[in-house]
Amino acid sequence: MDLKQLNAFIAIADLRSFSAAATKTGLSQPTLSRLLKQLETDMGVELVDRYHRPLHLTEAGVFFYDKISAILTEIDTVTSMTQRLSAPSTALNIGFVPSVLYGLLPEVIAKLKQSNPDIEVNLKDISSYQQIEALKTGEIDIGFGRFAHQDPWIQQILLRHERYMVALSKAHALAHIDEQRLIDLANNRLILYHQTHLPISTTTQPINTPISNSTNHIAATDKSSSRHKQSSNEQPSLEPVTEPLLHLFAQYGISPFMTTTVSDLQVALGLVAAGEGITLVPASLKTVRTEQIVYRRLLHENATSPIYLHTLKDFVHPKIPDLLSAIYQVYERRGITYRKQSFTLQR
């Protein structure tokens, strides 16, 4: 068995055709064939059914590509590590969230370059989700995100916690009030737009209280829209709410009437600014769309989003210091409360 054999294997898998899986890899149909007959004979167990169309795994093959696929990705991520760690790159490559973009970020990248005139600095605009996946690859060296991840390979600190507010068009029957409760905009259409949810966990709470009157979800890929009604004597779901804002609100025992979810969170503004409902944005967020919408303070404490600042836990870029002193000086500046970190290599 060899790294040759198990990746034409994965290939064929993802793929569940030859001719599909040669363009993909580069080899010929003949050599995929071979290699996938070789890892059998050495196994002594068949993996591919061959006799269908499109082709099937067997149900030893089914267990053997999900455990097989999670070791390679991590060979490949300890590949990518080792090459990183003989030939660091002079440049820095940062991830973040578009919400963190309308912050500090751009001060901090200012003051980054201030200190340190000759570095190179790439901005990339990726999900917190996506982030994880980009670290492990050398994409990205560092990422701004707004999720806590629990992966083996990645080390995080939290770098402060930002004050929801909501976003009302001007319009708005809510508009001229300076503080908002929640209950007060259960009412309202609710428009969603984390593409990155929270995990399942201690953290996570199922709405205790049935959901008033309907809820309509509205995919961004997808025009059309449904409505669930939910009788008086319904049992109330036990399923735990991960979408950030509904879980927000489902901590207080409060869901709201009707929701739309959206692709990101310019089309989310741009729904408020229209009148098509409200939302909760980070209060960075507060000088976007001024002219059509107004955002107002939440008065519960700990209506808040945070900031992650994510890394490798065993490759930590030589600038990444720098960053972070970067950080924590713009927060001095502005009167921002913060706990001073720092990351380490855990070898």
Ligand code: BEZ
Second form
Amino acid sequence: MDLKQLNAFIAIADLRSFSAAATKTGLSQPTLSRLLKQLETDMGVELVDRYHRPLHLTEAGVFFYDKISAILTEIDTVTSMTQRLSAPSTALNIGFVPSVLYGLLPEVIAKLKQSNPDIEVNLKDISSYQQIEALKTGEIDIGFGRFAHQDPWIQQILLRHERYMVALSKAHALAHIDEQRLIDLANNRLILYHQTHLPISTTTQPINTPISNSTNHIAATDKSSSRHKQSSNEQPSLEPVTEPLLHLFAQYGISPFMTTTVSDLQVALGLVAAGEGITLVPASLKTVRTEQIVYRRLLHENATSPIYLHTLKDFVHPKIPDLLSAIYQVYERRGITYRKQSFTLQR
Ligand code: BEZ
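Could you switch over to the form predicted together with the named molecule, since the one displayed so far is the form predicted alone?
Everything in the complex follows now, all chains and molecules, and the chain you saw is the first one.
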């Protein structure tokens, strides 16, 4: 068994066609077919059922595909990390989610450049989830995101928790109330914008006695607009609530009356400005579109969005300790509460 055979099998399995796999890999169809046959002969197992179109994997093929594709991804990660170790890049490539750009990221970069005037920093707007893959491939050296990730290659530092605020149009009936309760917002259309959802294992039970008759398991929907209200005799579905804002409401036993899902935070705030609904955003966003939008505090202390710093466990870019110290200096200057942490190089 060799890597060529395994890569041929993965291409065929991904594309379910010898001709598409040949185009993707740049190999001829007879070569691909020969590599697959050799692999099957070596293993003594039929992996691909060739008698159906599109091609099907056999049951053994499905098992082998799942396991071997994870191993091949690891090989790619190790190869890319080894290359970086032997020739570390001088530039620092930073991945970030848009909400941290509105917050302290520009100030942090300015601070880092004060102590490292020659540093080259590249910023990439990339979702929390995609940051994990980008770290492994070497596309970025560090990621700032809002979600914890359990991944054997990644170490994460929780930088701080940022309070969520309610964003309402200035004309909204609740706009004048300084401190808001989630239950009072439940009759509004809630605009959802997160690209990354919570892992199912972190979803929890409601925090206190339910205020409405719904639970934190709501009818799941991917539709851009949907009603969540349940009639009194309707059974809630058992699907866990993984969308972060819905999850927050669900922790208080609240299911917003209606939701609209949009592609990003800017669009969400655009809809709020147009009076199409309300949303919750981290406090750093409170200076955006203030001609049309007011931002109000939430009474609930746990209504926060965390900020995580992610990097690889085995390869910490030499400038990352300076970056962390720049972050802590910014926090100290602004009086932001944080718990100091440092990186460990685990080998
Ligand atoms: C923060 O808002 O805490 C933050 C944002 C970007 C980078 C580091 C920290």
